[in-house]
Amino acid sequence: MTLPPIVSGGYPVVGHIFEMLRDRAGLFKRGYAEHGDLFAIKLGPQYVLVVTGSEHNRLMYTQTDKTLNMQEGYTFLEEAVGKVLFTASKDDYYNQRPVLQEVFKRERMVGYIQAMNIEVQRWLDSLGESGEMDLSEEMLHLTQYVAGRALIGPNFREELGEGFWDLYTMISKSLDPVLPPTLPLPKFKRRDQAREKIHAVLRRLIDQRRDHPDQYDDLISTLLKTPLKDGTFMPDETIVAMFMGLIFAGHETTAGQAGWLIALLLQHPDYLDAVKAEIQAQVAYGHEIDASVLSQLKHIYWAIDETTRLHPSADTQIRTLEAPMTVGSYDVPAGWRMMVSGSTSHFLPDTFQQPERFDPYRFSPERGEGKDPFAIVGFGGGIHKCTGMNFAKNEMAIITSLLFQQFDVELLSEEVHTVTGNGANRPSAVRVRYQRKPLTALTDADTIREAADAGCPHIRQHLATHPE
């Protein structure tokens, strides 16, 4: 049996944990220099066999359910939302998809779409005329906040209550890929605590919804009329757990990525040139973002693909071998864990042109370079490939269109760099300036006047504190 080469730099015991925790893109980049596209490192008694490349990748999501079980190296998560999706056994997870692909089917995304233009315009219209800002920290309360309103509704502040998003952010920060889950630390404790007072929150919202069903239209609404493969409808603390993974995946990678996106335009003047001449030509101010615009955004859209190949927030993914397994030259015993790599994936220069440029332009139909389906793991791959990843991109489209079609924007930050640990990777602080174009910048005379008369709530705000 030919074992993968292990990593340089683990210790006694612990092997590879602390450099795991601290610096995963760092170990990853150490091991390809060091053995190519399959290595091993040690986490305490657990070996992970780490992959490079869209032809391993593709075999690890497409082994998935076969080979390689996804459940076992989730359990962290498991503690911090419960039994559900791909925490949840194989055959429960299956039984459960048909009401996922409920709450993300196209028809719905109209109204998220709605939900996205609303909260972004509501957090651009609180930012005054100017000022300075930490667009990471303010990335993560808007998509609190268009995951509310899109899950939940309008309502979403008073029915949530005070301190909602605070519960989550004990939650965030008590995901840990590495240490046992049930440990008795502190940030579990405070995990456990939070998980079990948002847990109250969403029962009563349940038990309104079950009450008056005709007066609601929302997440919690579809997934208890929503009848599973077979034939069942979920138990209500399955629907706790889903609403509760659901709301996190909303925001809490869509953050980070976001605040990203935003950061890499602005240090790319050129490009965000591109990106504003896109908006101009296809934003009508005043007027709603829908689908037809969106489909429009096309250099937005490559920008994103590009953030999501430089910093994704989910740089990895974890399966366990259920059987021996085969993997290049490799002997893989069951019992080990696989992991994917976007630090070392998303950089092959045989796959990506110059890898470390940013260069959205590499999406474009000329080129091409995202079209094989595994080159890229920000957003996972294969049957079990993220099913929000369009909710995700639209908001980031809208964020990107309405921040830069309102304002002026200037990067203060000297340097922005990825910080990991606890919950989804994210930027540093991105400290930027804004100031707010003049309404006769946005849009024309006769416009302005058709917009005021109709009552448009951004027009009348610009003409109460622009009079010209």
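Please read all numbers here as calculations on a predicted model, not as lab measurements. The term rigid core refers to the maximal set of C-alpha atoms that superpose within 1.5 Å between the two forms. Positions refer to the first chain, counted from 1. First, how it differs from the form predicted together with protoporphyrin IX containing FE.
Superposition on the rigid core between these two forms places the CA atom of K276 less than 2 Å from its counterpart.
Taking 2 Å as the criterion, R190 counts as shifted between these two forms: its C-alpha moves by at least this amount when the rigid core is aligned.
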Given for the second form:
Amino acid sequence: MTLPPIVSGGYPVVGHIFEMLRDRAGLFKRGYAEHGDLFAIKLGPQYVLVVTGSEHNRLMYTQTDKTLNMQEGYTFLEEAVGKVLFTASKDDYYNQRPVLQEVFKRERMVGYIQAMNIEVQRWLDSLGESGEMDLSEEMLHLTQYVAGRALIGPNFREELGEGFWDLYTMISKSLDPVLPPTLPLPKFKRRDQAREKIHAVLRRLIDQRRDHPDQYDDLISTLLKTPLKDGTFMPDETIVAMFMGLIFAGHETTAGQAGWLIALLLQHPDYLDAVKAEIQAQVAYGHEIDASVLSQLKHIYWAIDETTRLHPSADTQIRTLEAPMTVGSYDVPAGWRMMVSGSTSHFLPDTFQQPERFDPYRFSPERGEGKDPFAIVGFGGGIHKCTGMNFAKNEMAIITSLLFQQFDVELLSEEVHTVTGNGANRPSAVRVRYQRKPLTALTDADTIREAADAGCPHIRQHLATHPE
Ligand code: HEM
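Output block for the form predicted together with protoporphyrin IX containing FE, input the form predicted on its own:
Below is the entire complex, every chain and molecule, led by the chain shown above.
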């Protein structure tokens, strides 16, 4: 039996735990340099096979729910979210799947895109004429508002209540993939208190929707009326867990990637010029960016894919072997874990030309790099591939389009690097200086007059707050 080779630098007992938490990209890159596309690390007593490249990534994603168990890797989320999706048992997950598909079906994206437009514009309107801000922080708030409006509806601020996101942040900060989540630590006690309060809010929203089903068409009402695979309906506890699960899956991941996207565009002015030209040609000021406009914004979507490649919010995912497996020329015992690695897979020169370069054109149809569905792991793959991927990509495209349409933005941070935490990766501070463009630069005088006369609320508001 040939076991995979172990990467250098591990300590007795703890193995590579601390390096994993501090700099897993460095650890994985060293493992790849030492041993190639299959190597092992040790996290305390736990052995983990780290795999690189499409072929091995494919094996991990397609063996999930067969020889590979997904749920064990997410037990650290269970106390925070409840038992749902990736924390539920395999049988429960497949029972819940039709409901997940209902939430993300194509027709619902229209409403989600409207919610994104409204909240992004609201954020931009709040910025004043000029100033400085940290986009890394701003994105955390903006993506909360988008999620709130998309999932709960226009009254989400009142319905969720003022303290909701602070409670959510308290839970999110308690996440710890290393310590047992039931230890009597202050951060876990705060998590449990916050979770109780959030559950009380969500249970009230469930009751309201159950009592007045015709008044609501939002996530909770969808969860209430969509049958599970076995024909029964989700109990309230699972509805609460589903809501929390979607927020946990989608919030910090999208915020981190949106922050990186804007930072990368500002660091590459030539490409940003191409993005701005496309926005100018396709996005009419004061009009919603709908799905047909989004489909014209090719440069932004290529930049989004390049951001996912270079700085994935979710650079790794983990599984547990339920039976021994042969991977390449190695025998991997049951009980070992397996991880994909964006920091090595996304930089393979055979797959990506000059992989260290920011070069979104690599995703253009002429070049067609990264077409293999398992070359990039930032949204996962196979049956569990991110259900919210289009939601996240559209949100990032709308944020970028409206920001660069209405503001001149200059990057102040000299250096931006990835911060690896207990949850999703995010960029360090992305400090920018911004200046609002005059309305006359956004659209012509006749259109402004016509739109104001026709009652366009956006232009009316702009004229009221920024008379020129
Ligand atoms: C840039 C933003 C996002 C990134 C990088 C991301 C990343 C991922 C990844 C890597 C997975 C697979 C996990 C695994 O295989 O272990 C996943 C699954 C999932 N994501 Fe996302 N995600 C993002 C945004 C969202 C959003 C906005 C939502 C919901 C509104 C969402 C909902 C989900 C759900 C429900 C799953 C589980 C799918 C399943 O198990 O069938 N994600 N995401």
